Structure formats: structure tokens, C-alpha cells
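In the form predicted alone, a lone chain appears below as C-alpha cells.
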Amino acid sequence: MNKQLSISTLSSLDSSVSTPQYDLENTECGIVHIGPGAFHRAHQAFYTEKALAFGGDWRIHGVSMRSASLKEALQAQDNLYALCIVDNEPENHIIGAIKSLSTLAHDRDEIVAALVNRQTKIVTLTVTEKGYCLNAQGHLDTDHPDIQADLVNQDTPVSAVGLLVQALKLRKQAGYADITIISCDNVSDNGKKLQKAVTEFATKTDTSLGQWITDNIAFPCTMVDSITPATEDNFKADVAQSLGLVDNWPIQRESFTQWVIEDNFSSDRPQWEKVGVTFTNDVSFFEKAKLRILNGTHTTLAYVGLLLGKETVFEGISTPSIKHLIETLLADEIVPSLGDSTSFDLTQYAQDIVTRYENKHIRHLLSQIAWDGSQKIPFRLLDTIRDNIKDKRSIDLLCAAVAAWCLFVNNKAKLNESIVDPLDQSLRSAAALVNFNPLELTKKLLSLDTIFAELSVTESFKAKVLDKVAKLIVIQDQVRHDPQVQNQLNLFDLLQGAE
């Protein structure tokens, strides 16, 4: 049986495996990260790992808001883990950037102390769209149960927003304004939205605190990108065999990775610029292009692919009709919505995205991408639809993506399967109320202004989505009757036609 990965067993690794190039025992933390999931460990922790070779106490204190599973998995291996770059030329890296892991339910005092520690200069977050607790208008959702609870119990917050405000209140009392809070989620204007949530929450508790945060604390916007599939048991076994050591929770990602950060900091930062991070005065175009081109097609691929019985991104994009649909969506509806750029070749970027999907070594589950659709669709699809409506461009295939989500919800509800979505219960209840009639459910879903805002009363948009649902029902039934028919389908042609 292989030994456990740990500081003491690092020396047994093959020289081809990259290992920490700094003093693991004596390098301290300067970053607290909230939400240390696979993406953080493959992305921000990777960049920080490489920057640590240039000096500084910049290791990470990871904070899980809910689950203790990562802490339990990594504690036996000194919080080290393997990051495997899965491509035609694979790489293995041992990441030591995470020095400690805490869970809010068990380590609250330790977490608050880390956030308030004078040595902590940066807080990063990957808590997904739902973690911001914003309503459809972009303001703090005071009807959100976590926010309501935190406003009453400010010393024991359960939301990331409440936890940040608690820490900032204590830092204000201590005179520690030298901290930067960095959102690393796939949300447009993520820094501005996080700042709004935090300052609005703070102002509700103490007007002067809200003003102090506005005057002193930087919330830079960012754009992050790298496809990071979930870790499965067979992958763990492959890693153990490759390393000759057991890793309880290795992770994998594609070779492509990108991190663009607004150059707006309250204090010091790691030397990220030396390891590939881009600093800019304007992140908006980078993140807008990524949200629409990558995340928009990822979401479309997930729901359309699942509809046709596909399991992974590679399987989906390897189906000619789906690939044609994605390429047409990019060329006709997504890339034109971004306007002209002299510094960014959008057409080439779009082609590169499709090539990344064709990486046969990455097993990226469509079911994972489909998580939290009610939260992702507004950012990944609806803003593009709004711009195209305004500029009188086609929204045909974008509406097909929305329609595929509606069918996804109906299919899951009909099978009495839970949906990984904060609106799980209400989505499935809505489907049950219309006896799982997909067209009737679509009408109900499109009326949800919490998701669709003004589009919920835009008749031309709703009519087009309903038309695409009707067409997708026919396609779905054809594939269910004869799975081989999908190889002859022309989705683009089948989804066209008058409403």
C-alpha cells in the first residue's frame, strides 16, 4: 500500500513532479480564502504556490462555510495535494499554498481571528453566484434567510457577506484597514457586486462602518478561467499510482489557465505578476468576454448535451450537431454582442474555447456544469440576450439554451430527482403543479422576475423560448426513441423556423 502524501514523503516523489519551492514549515499565512473548492485549489492556490517561490508570507488559510470534508481529507497530509494538468503533455504539481483549513461550524473563533489578524492582507472568495446573496436588481437580498439570520445574529454569521462584515468591523476597531477583498467567482463586475453586498449589509448594522469600508477597503474585479472537473474515485486511484503516494483529494484541470485582476489593492500582495497573473485597470472586457464566450457556451452545452444523453463536455462537443450549434451560437449571437476590440481577438478566443472543449483527457461532467442554473443563467445568457434585443441581433440560439434549461428542470422534477440549485424545491414544485407539462412549466419559469427581471414581461423573448421548448421536445423524443439519430440531427436547422 502506498504511503500518504505529506511533508515527510515529498522527497520520495519523482523529479518530474513539481514540489513547493519555499520553506513549508516556516512560511506563514497572509491570505484567507473563503470557499476552498476544486477551482480555488486548481487556480488561485496554484498561482499563489508559484508566487511563494519569490518570497513573502502568503500561504492561505482556507475557510469552508459548510462542509468539513476537505479539512478532514487533507489534515493527514499536511494540507498538501496534487494538482494534475490533464492534457496531451500532462504535469503533476504538489501544492502547499494552503497552510490551514477551517470550517465555520467548528472553528468560528479561529476563522475570525485569521480574518482580523494584522498579517492577513488579502481575502479571496469562490462562493459561487448564490454566495453573494444579491437580488435580481443587484442589491443585498434582505429576504434571503442567511442574511436575515446574520442581521439578527451579527456575531455568529452564516453567510460569507455576514462573516466579512463581522471581520471588517473588528478590523475597523483595531485600525487595520490594510486588507483587500478579492472575488474570484464567475460573476460580471464581481468586485463591485461583492462590495455592494458587504457595504449594504454593514450600513444596515452601522452607517459609519459602511462608510469606512467604502473609504478604505479595495474590492478589485477579476476574471478567472480554467476548466476544473470534479474529482472521482478512478482519478484518485490514477494519481496514487502515478505519485506512489496516496492523496485523499487530488484535483485536475486543463492546461489553460487565466487570472486577470484589477490593479486596485489596499495593501501588499504576492508577486502574482511574475507567475502569469494579468493586472489591468479595466477587467470588465476580459470578464465579459469570458462570461459570454466560455460560460455561456458551457451552460448551453450542458443543458443541450444532457437533453441528448451526453455525459461530458468532450462527448457533447464531439457530437457534430452540438458542435455546429455551439460554433453558430458563438459566431452569430455571442461574439457580435461584445462589439469590437483592438486588444483582444474575440474570434480566435472563441475558436480556442471550442478547442479546449475537445480535450479528450478532461472528464468534465455536464451535470456538474448544470448546477445552480437559476443563478448562472442571468449572468451567462440573459445579459447577452438583452444586448442583442437592444441592438436587434438574433437571440434564437440563446433562447434555445434557456429552453434547454427549462426542459432540464422538468425532466429532473418528473423523475423526482433533486436539482443542485438554491431554488430546487420551488422549481420542482412548479413542475408538479403543471403535471410536468414542459410548455406550462416554461411559462411559470419565465415569469420568475428573480431570474429573468424585465425579460419576464418581454413577450417576444418569452414566445421565442416557448417555441424552442416545443422544438426541443421533438428532438428529445427522437433521441430517446433512437439514440443513433442524434448523429444525423442538424440542431441548428431543427431549432430554426417561425414561432
The other form holds:
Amino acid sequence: MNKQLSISTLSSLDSSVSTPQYDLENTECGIVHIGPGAFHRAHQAFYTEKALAFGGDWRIHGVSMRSASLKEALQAQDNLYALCIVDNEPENHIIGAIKSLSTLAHDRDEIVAALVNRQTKIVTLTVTEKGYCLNAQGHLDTDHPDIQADLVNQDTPVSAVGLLVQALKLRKQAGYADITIISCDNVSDNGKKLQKAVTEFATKTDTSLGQWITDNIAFPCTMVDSITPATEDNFKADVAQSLGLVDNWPIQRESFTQWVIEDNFSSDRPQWEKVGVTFTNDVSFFEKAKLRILNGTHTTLAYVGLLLGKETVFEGISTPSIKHLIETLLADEIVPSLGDSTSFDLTQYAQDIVTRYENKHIRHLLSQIAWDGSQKIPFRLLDTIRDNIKDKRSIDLLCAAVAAWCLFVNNKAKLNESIVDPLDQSLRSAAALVNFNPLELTKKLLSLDTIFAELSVTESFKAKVLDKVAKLIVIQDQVRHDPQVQNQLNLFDLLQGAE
Ligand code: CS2
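Could I see the form predicted together with D-mannonic acid next, after the form predicted alone?
Complete assembly follows, chain above in first position.
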């Protein structure tokens, strides 16, 4: 039986495994991270791990807003975990950056103390799109049940926004700011939107607090990128065999990783620039390109691929008709929406992303990417559609992706399967109300201004999505009848064309 990964068993690891290059016992926390999921542990924690070798008390106190599972899993191993780079040249890293873990439901006082601690200089967040409680206009959604609860119970917030405001209020009372709050989620203008949500919430409770936050706290925008699939049981077994130690929750990711941060801090920070992080005055082009080219095609692959019975990104991109659809979507609709760039070869960037999808070592489930569609589609597809309508470019395949989401919702509802999405109940209720008629459901979904904003009353857009739903229903039925037919399908031709 293998021993457990821990500080005391690190010395048993093969020399090819990288281990913490700083004093684990005596390096304190300088960062609080909210939402320590797989992506944080594969990306920001990786960069911070490497930056810790250059000194400073920059270990991380992780705060889980909902589940205690990570804290329970890692407490047996000194919060160490393996990060496995699964690519043509695999690497194994033991990450020690996370020093402590708390769960809001059980450790609230500990969490607030960490956020108010003068030594805490950075708060980073990966709470996913839904964690910001934003409305379709990018402002705080004051109708959100968590926000409504937190405005009443300001000392026991359940939202990340409410928790941040509580901490900043206490720091203001203590007489110091000296902290930078960094969103690391796939949200356009993520730092600006987080700042808006936090200051709008604070101002509702105390105008002077809202102004103090505006004047003293930096919310830099970022672009984050590394494909990080969820950990499955067979991967854990592989890691145990490879390391010779048991890791209760190892993480895997591709070798490609990128972190671009706006150089706007109201505190000191780790020496991230020494380990590959890009600092710039304007993140917007990096972020827009990545959100649209990678995340836009990821979401398209997820819903179109699932309709055709695919399970992973690799399977989807390996299907000629799907790859042709993705490449045409990029060339004709997404890349042109970004305009010309003198410093960025967008065509090459897009090709590189398709190549990343063809990484046979990565088992990235389409069902995972399909989570939270109502929260992702606005950033990944709708902003591109808006630009293309304005500039009179095609939106055919973008509308096909929206249509595939509508059909996905109907399929899940019809099977009475829950949808991982904050709107699960209302989406499935809407489908039931129209007796699971996909075209009727699509009309209902497109009328949701909380998702589609002004597109919910843009008739040309809605007509095109309905046309694509009708075409996808035919394709889905053909594939269900004869799975082999998909290799003869030319999705692009089938989906193109006026409604
Ligand atoms: C994916 C992202 O699950 C998803 O929605 O599109 O997590 C994607 O893997 C990352 O943004 C890649 O950087």
C-alpha cells in the first residue's frame, strides 16, 4: 500500500518530480483565494508555487464557498497535491502553495480573519461566471437571492461579493487598504465588473465605504488560460502508481498555460513576472481573443459534440465535420470580430488552439464544458454576435452554437436530467411547459433578457437561431438513427444559409 503524499514523504519522490523550493514550514500566507477548484490549483497556484522560490510570504489560504470536499481531501497530505502536465512531454509537480483551506459554512471567522489580516495583500478569485452575481448589463444583480440575503445579513454573507465587502469594511475600520483583488475567471473585463459589483454592493450599505473601495482598492483585469480537465478516479490511480504515493486529489492540465494581468496593484505581490506571467497596461485584447476564440469554440464543441454523441473535446475535434465547423466558425465569424492586430497573429493563435484541442493525452469532458451555459454564452458567443451584426458579418455558425445549447437544454429536460446551471429549474420548467418542443422552448429561451439582453428582441437573430435549431434537430435524428452518418455529414453546409 502506498504511503500518503505529505511533507514527510516528499523525499521519497523521484528526482524528476519537482517539489517546493522554499521553506514549507516557515513561509506564511499573503494570498487568500476564493474558489480553489481544479483550474486555480493548476494555474494560479502553479505560478505562485514557482514564484515562492524567489522569496516572500506568498502561500495561499484557500476559501471554498460551498463544499468541504477539498479541505477534507488535502488535510491528510499537508495540503500538498500533484499537478501533472499531461502532454507529449509529461511533467509532475508537487504544489505546496496552498498552506491552509477553509470552508465558509464551517470556518467563517477564520476566513474573515485571513481576509482582514494585514499580511494578506492579494485576494484572487475563481468563482466561475455565476459567482459574480452580475446582470446582463454587467452590473450587480440586486435580484440575485444571494445578494438579497447578503444585503440583509451583512455579517454572514454567502456570496463572494458580500464576503469581499465585509472584509474591506473591516480593513477600512482598521485603517488600512493595502490589498489587491484579482478576478481569474472567464468574464470579459473581469476586474472592472468585479469592482463594479463590489462597490455597488458596498454603496448600498454605506456610501463612504463604496467610495473608499473605489479610491483605495485595485481590481486588475486578467486573462487566464490552461485547459484543466476534472480529476477522474482512474487519473488518481495513475498518479499513485507514477509517484508511489497516494494523492487524494491530484490535478492534470495541458502544458500550455498563460496568465496576463493588468499592472494595477494597490499592494505588493509575488514575483510572478519571473515565472512567465505577463503584466500589461491593457489586458482587453488578450482577454477578448481568448474568450471568443478558445471559450467560444469550446462551448460550440460542447453542445454540438454532445448532440452528435461525442464525450470529449478530443473526440469532437477528431470528427472531420465538427473540426470543419469549428475552423469555419473561427475563420468566418470569430477571428474577424476581433479586428486587426499588429501585435497578435490571430489566425495562428486560433490554429494553435485547435491543435491544443487535439491533445490526445487530455480527456476533457464536453459535459463539463457544458456546465453553466446560461452564464457562459453571453461572454463567449453573444458579444461576438453583437459585433458581427453591427459590422454586417455572418452570425450563422454562432447562432448554430446558441441553437445547440437550446437543443441541449431540451434534451436534458426531456430526459428529466438536471442541468449544471444556476437556471436549471427554470430552464427545465420552461421545456416542460411547451411539452419539450425544441422550437417552442428556443423561443422562450431567446426571450430571456437576463441572458440575451437586447438580442431577446432582435427578430433577425431569433429567426436565425430557430432556423439552426430546426436544422440541428434533423442532424441529431440522422445521427441517432445511424451514428456512422456523422462522418459523411457536412455540418457547415447543413447549418449555413438563410433561415
Ligand atoms: C472551458 C474552460 O469548462 C469550460 O468552460 O471552456 O474552463 C477552458 O478550459 C479554460 O478557459 C481554458 O483556459
